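Just the one chain here, laid out as structure tokens, in the form predicted on its own.
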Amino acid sequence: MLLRHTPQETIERKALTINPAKTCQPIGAMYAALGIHNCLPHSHGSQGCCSYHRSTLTRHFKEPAMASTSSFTEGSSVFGGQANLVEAINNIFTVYNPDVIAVHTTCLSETIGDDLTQMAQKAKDEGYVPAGKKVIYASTPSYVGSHVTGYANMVRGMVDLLAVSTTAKKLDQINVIPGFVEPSDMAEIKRIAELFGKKVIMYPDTSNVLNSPMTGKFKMYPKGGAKTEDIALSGDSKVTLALGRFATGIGAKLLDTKHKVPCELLDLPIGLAATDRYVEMLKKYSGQSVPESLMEERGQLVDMITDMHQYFYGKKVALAGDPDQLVALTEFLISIDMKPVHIVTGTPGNKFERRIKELTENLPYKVNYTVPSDLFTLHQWIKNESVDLIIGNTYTKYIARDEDIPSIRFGFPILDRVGHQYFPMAGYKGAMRLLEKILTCLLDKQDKDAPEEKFELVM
């Protein structure tokens, strides 16, 4: 029966969340962590919350993802777990010796308001930090926010712990803030930037270490990661661009109050108008005009575009996930003239709620969005209005399979799919292989139903 008991009828429910569209503060954490080279992630609290955020992180990527915790006993969790905490931190740089621990709080040592800052101070005092050595930290307890929310915790704590100013000009040099996204996405992301022939900095970034090559040799840090002393220079770049505004708004801001490089924050570049946002903005901070082959990998993009329109006119979506790929995906979906009604995101913030507002208010039908809402909720809003695709992660394939409606595994976490992590949304290549998911998905549903003397050879 799998979800088939859910109602139709809507009930408004304030304290009691069902299937919910998110996940913890610390996967976010520990994800960000990863995309630093040569940094071991590190749960201050339970080993079972520990399991639980590495078991996700693993699934989804079909990577191994390092880390460690403080394995809170009963003790720990009522008198607090600073000599945990320190005697992991020595522990770590003595065996595993990274360049970089970053510490992330669970709702065990947030319940009992450990002090990361006087933790971290402690155990640099009692000589466990080796020179040159670094331990940062983020406070992600998890009932507040979602993974988004602690992804962009933990930039903050690169921003506040790892970038420094070293000189009174600005270098000729442009940060990058990528919000949560794929390793692939973060991989297209940089190279979109290098194309116009300045310095790129980019972190998180974890390409090539959630997606790193089978080469039969265990390898505790992988090659990828963005690296402490590009992290550093980045208080000296001209400035920042944050891509989503939920997962990377606080560690550009921050950057900007502490080192004086100034931010923009744009929406993730999913989709044609939100990458020619960010290509502009590459443009007029480079100073270089835009290289051929991007415009080349543009037109291609509008030329499928148009090859495809007649299939997506009008079709009905529903979308799942985190905010800033929400907003992406609803932009692009309604500039191909499909029509996304039912939104669901589990984040909660207005900001969300008003950017949404914005590109629906005009349009001629009414779109549904709650913030924060559930998959209950948007399993309601499908059967009281059925749509012809469902984009979100694989808990949406529930609600796909008992309504037969086709869906395309998009965000965070893909537990039954695989690919993401090496094949971007992101960009202009992105967006063709996007565009390319949705009309298979929608051709083959349509002859999955077609009756026999309608089954066509070419649609």
Second form
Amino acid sequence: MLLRHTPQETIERKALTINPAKTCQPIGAMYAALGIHNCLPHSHGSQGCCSYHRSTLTRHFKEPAMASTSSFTEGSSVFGGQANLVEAINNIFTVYNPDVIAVHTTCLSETIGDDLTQMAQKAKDEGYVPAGKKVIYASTPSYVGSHVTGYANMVRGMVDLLAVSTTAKKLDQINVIPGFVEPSDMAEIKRIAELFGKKVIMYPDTSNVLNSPMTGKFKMYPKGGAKTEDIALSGDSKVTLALGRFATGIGAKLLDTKHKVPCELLDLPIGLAATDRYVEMLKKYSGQSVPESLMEERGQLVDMITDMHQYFYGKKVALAGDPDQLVALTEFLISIDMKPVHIVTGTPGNKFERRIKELTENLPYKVNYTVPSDLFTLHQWIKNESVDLIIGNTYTKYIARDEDIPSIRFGFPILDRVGHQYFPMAGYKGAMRLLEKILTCLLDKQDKDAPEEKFELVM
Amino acid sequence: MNQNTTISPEEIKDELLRSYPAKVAKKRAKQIIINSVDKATDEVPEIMANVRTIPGILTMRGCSYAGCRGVVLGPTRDILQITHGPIGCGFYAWLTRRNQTKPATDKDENFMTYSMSTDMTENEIIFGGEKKLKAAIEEAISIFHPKAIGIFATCPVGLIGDDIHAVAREMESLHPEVNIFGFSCEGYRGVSQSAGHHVANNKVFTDVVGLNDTVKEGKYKINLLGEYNIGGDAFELDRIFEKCGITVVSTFSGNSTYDDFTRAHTADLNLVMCHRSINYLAEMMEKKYGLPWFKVNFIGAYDTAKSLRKIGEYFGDKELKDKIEKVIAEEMIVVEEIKKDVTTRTTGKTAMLFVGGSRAHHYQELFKEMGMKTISAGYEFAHRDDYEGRKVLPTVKIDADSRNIEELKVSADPEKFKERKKASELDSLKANKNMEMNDYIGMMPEMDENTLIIDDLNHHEAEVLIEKYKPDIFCAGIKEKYVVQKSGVPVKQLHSYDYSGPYAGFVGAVNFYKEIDRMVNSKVWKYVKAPWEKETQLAATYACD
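After the form predicted on its own, can we look at the form predicted in complex with the partner chain?
Below: every chain and molecule of the assembly, starting with the one above.
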């Protein structure tokens, strides 16, 4: 057994996290910053942070994940990181020539109290920021929240330092802020929005950055990413659709308070109902009817659900992941009569707990969730009440193997399967892909385990 | 592919430095060396190494925590490891280094699949984290009942003044059956992973090695130091040792156990694989317990044979030497057969290696066996002695960053020191240059004239090298892999082996030959241009004609 020391009996833990269902803020900030065109994310801390984040992003996407570091030593940790950051900014613009440097902090620079606003100004005053280039930044202490919080903070930094409002009257354009999802999902979310015929400003946008094509030529700044001039324009939009409140809420709200762009905080459009709500908002704010092509996609999804409902019905599922994804997944699974009985995230937050409560309190079965939690607890819950399927990141495969439960990869990080970069789970088509994965997994298991006389040809 | 090995290295060096600000260029110039070797003395030019990475320059390097928790202690399965810090560091060190491990039975302890952390939050940053650390240790003991616990400090721990060593002592006094020790491997210490190796060596030496005097059965007892069982390398070496009748008391630290560490001092010889990460332990064990050490390399079939012969030479026993020769002869049959086949396709191809503190040297042997040429190489976190040989140690400057890592004062243990060889025997072994007793010749003396040796290679320099030299294969780590492959050059990861292996020993050499053959002769790179793009090129050529 790979997790041979995990006992069935649970004891309360107050201090020790075992097998976390989250990681730290800076990696989320780095990922978000890669969603700006011609931007180099910069980690203000020890080299190890940057190295770990780049490695994890690279393993997940199988793509270059470019970012630089302030390379703190003991001296900088004592005297502050200003000299390192100012030198880094000069070196980055000279050697790597990005349009934007997106700096995020780490537990190290936060603990010593480095002030990024002042340091970025200092770099500018000393002439290290060429005309037209920008340094944006976000405070992302690793000891608060999780990678989702880091993503949210960097999105907020984009709004704060790149968005402007130029007209009193808002323009007929729609902002979309996607949560911490795959580049494939971001492209799908944008595609759906653009079907309504209005200008859509979406950021971050990591599509074509972290799923770029093989051309035989390395491009430090790939074709994709939200353009800074578009992000600037987002202050003039008539609405912001924020998809996933944990990853996008604070950015969207800042657009409202700073530039009077009202926001709609929505769930991630994963699954039927959440996608319906996204589409309804697009319909409302574009003033257009829902395009026929999108109706067809929706119809296909419903068709798939009705065709295969018998295989979903009553199946128990254990879920691990990030709050925005878990909210959407829980709602979707319940809607097709699956039973999400164990739900785990490492990201702290009362709002998440409340939302899961709302979604599950009237169900005729008990749903386990405590926030925050870890995969060790999830495993113990499974030992006490087994499930038919596990949905989570790659680390859940250790539980799946020990307990002989089928599992599908969903969330971050996925270190051992491909496809997530290219094929979305968001939107109607994405939901179909999710269902296909669930079905393949469950039916493969049935095929493998069925007695010979019960082995089915047609399913 | 073009083999642009005729370009002048001076020109390349200029090109590498051209786009840097003056201060950066000045520093990098000392870390980019055009190799030249005095064949009589093995003298090579001086290279600047183990110095700070320049802020903002995209480096391959990681931190002290990674070197300590990840590299040295990560591969051992039954020391329960708690990262004291915010969640990230513990998360990233969770199974990502591919250290394989195989407990003897289903019941034996294996904590490697568990990532444990105090998940420090703002509250602990402000009010101190010692209380939470103590509680975490209590919880870990009540759930897992380990015999040993290692505590690993992350950046904020040192800054807020948590004393992990005091916590370890206190908790051990409450739980005397558990050996609890802390590693001050905060990420800002030193200039790279290398500092963490040293921290790890020190603690394992003072708190673990020497606790158990039970001597393992066996005539020829060795420890293998600096072998981390990535992709099963240590399994393959264990197989070879067993076949030769050599007993491995402990491996540091691939597929290792705490108990093996505690009695490592009862072996009679230390073999050093990765000089950079573990030479401290070898030196300290020699002083305290009297175990001589020498450098080995089990990467490459010929170097494996050479290293085995050194062991035979050291023990000086004919029975052992004969057995070793027999094993080599047996093993080389398959090796030669595969090598003969693959070299028809690999001879003349070129490689670049930028990785680690030893691997960039070791793997050149494998490429040589395949008829391939290493045109440029460098380490990520090595010191001057790994480049130029240990003979330069007396002249290595100790800077502020190195001074932060404790240098233990070690003397002979009045009870446990045991002379393994008479002074005269040791002297004659030392006189034999091939033995490399207490020595490491370094990478540069074994590399060709005019090859470029680059320390702490960064992204910009890698791009220039790829463009100018167009090597057939580039060896690096995960961060570099897809960067280089986007340029159409295959990358072999030499940290994770791209999830294959083993590459050590005889079986490993064969695996590597086949893998490199696959990579440098793969047709997949030819698909980059679409058929119509090729037609356009052709048409353009005709039009010009």
